[in-house]
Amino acid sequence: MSEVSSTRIGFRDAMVTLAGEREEVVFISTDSILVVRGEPFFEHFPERVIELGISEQNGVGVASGLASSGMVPYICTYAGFLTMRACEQMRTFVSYPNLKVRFVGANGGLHGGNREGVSHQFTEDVGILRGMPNFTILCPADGAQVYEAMLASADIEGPVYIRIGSGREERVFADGTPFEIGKIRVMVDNGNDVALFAHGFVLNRVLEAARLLKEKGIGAKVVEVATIKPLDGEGIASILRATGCAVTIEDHTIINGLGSAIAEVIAEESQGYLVRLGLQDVYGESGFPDELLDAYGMSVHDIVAAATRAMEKKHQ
């Protein structure tokens, strides 16, 4: 069985280690302190948790508060909660001011299928965020990844989001592997015949895919794009000059997401041929999250499918 690697813990003990640092540091919950494990934080730090029930739109207004007057809050719930109930709120008195809050959204994508269902898998967190002007939107892989990527993005101007899972995310890095912010990550280089676009809770999947690929004579890159915004267009664009076809792979919906930002680059910065795998247009169901991931197309074979696809569009 793979070693679990919580994102939700990797979000909690970044957030122990920056209050230690930063006196500025506050924890904004709304009934999610529980969620996001965040009992230790509760303990060493009581009088920076200000908890307001679920009012997930007063909770983005308090840390627009907060950050105006200098202290650097951190507002952590489901992911839908955030970017659905308290979008206005987010947009207006957060983004359009480029305030320094930082908002952690749990749940993005299907990994909490089998728990709550459709209310709370949210796959279109970042397709929301990426049309508001400002932000930083980060997708670790898994817990050390979000504890890097919460202490590499403290000192960032403006509003950040980052996306976490369920808890139950599979290691992909080791333990203090760097998170570098804007720039992409090669994992895989066998060869130029394809790019594998990926992020987040996929990424084992992809890495198997790649080792299956080589198999049969394919050389794949595997390329994590962890940050969203602002993307890394240039090396993006880099690796399509070498391979001319791609595939995208999220735990997310195909639009407004990974492939729809990668398609863009195709479009302004280079050429080539693109597949995109993640929810087609639909939404999610209750269920196991890596049965989820197979029922909706993004398992290792569809993957290895789809890097067939692009080449053959490549070779047309």
Second form
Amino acid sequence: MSEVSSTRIGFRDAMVTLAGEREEVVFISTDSILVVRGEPFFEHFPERVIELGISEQNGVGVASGLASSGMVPYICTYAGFLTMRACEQMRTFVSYPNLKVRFVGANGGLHGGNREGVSHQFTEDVGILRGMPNFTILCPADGAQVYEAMLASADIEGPVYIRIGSGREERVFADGTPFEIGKIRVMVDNGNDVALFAHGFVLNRVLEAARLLKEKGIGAKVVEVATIKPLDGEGIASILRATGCAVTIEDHTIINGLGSAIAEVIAEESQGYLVRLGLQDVYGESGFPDELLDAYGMSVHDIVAAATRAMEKKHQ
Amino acid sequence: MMSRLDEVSRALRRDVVEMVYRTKDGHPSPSFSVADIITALYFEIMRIDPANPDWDDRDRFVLSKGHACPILYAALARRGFFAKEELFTLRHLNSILQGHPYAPKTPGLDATTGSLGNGVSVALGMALSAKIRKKAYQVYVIVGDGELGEGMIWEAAMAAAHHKMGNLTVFIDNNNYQSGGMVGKISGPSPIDEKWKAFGWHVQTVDGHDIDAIIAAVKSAHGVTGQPSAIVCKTVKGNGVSFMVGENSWHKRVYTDAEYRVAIEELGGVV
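The form predicted together with the partner chain is what I want next, because the block you gave corresponds to the form predicted alone; please supply it.
Below, the chain from earlier opens the complete complex, with every other chain and molecule after it.
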């Protein structure tokens, strides 16, 4: 039986920890503090919650002003309301002057947005931010990892984006497992037949697929790429040199996200054959999280089939 | 007889003429409509220290209509934040003076701007930081009247009043022109004062070329606590040079040799 964790609670708990240690930490809410069950933060640090109402562009502008005058603001709301509605504010007023603002985007992916449907399912956020210099982009896999990623990124001087979900993510890592920024993590190493690169709330599925592949006599490596930027290009290239083929699995459009990042490494630093799983240049729809991932090509079966396909390409 | 601050304001305008003429780029007439506000702020009102531009207790200024930055750069140079010769590198490669304000490169510049509509939010963030950290500094912003078409201005206006930001003052540069022509023909911000009042702000209206009146209005705004202040400045785009007034092409235009001479002379300078 799988265990549910919550990326939203992971974020909230890390906020309480960070605010206790650092007086410059503030929480910007655009009527979003209840989204992350933020009541404990509000109870402990009422003077460090800045409620701005439903105004995300204003929220990012305010974050810019705070960060340029001694504070470290964390702004958390739905991923697309930050990366799309306030995209220009994130770029020109935070990324360009390289300010210490933290963005936490909820409802990442189909899994994150699930029954809300497309307006609240964000499958382009990572790709939008990859093009902005100075950003650190983190996609932790579960609640405990979000907590660790928040702490691990606390001292980064420039802007940071952390992708979270709906608050119902399957636990992948044991509590206290460190989150290392900028490094890939080989979670399973069953051989050199194929590499499975993934991040976020599909990692549990990838682990299951690796197990099924092993039963079929196929040795897969499961590689978590939780830091999309700065990308561990050398680590990825060394995996690819060993396997010669790979599958990427991301709850995001296959354009500009993890799949594109791995393709860039293959093109520039290595060689190999790639199959990209994720949204195939389409929008999602309302549904239950696991149902949606299955319906949009990210089932365990799809991952196994994609691994086989990648190996066939390699051997052609 | 012209006051000390009026002399400063004319000198800043001359610097802008010189910058645009020599570097062959920049926005002269939007600079001139805010010249007297900038002079009041940088040469009388603001507590700043050119020897210590990052002084944490300094007053802050945000030029939301960032394209008017030549006049701000001129003020920073004349206050001693950097050498005057830097002015003539404007918009050139490796300059500390970008086409629109970029704080990390320019000593004394508090905010990166240029894309319209963002400055009040940035200033609100600075003002909130003062409130949380119990600092006494003031935050000033200049927005254009055409810029009031940006919805984000009103998001910030609503939030600033809600948070009772008595340390925040917005100047509206009401010159009645925007890039494409008369504001009243392109968009409908009027009545500007009533709008800010309705959003919960303390509102005054002044002649934006009367430096004493601007200073008096700011002092009056300082006396208002628990409420942000808006000062609607009635201004003239291109004010100070006769051939620029009423001719909106000077929003962004380069002086010919003859125009340069006339402009400098009208501003009390010698070519």
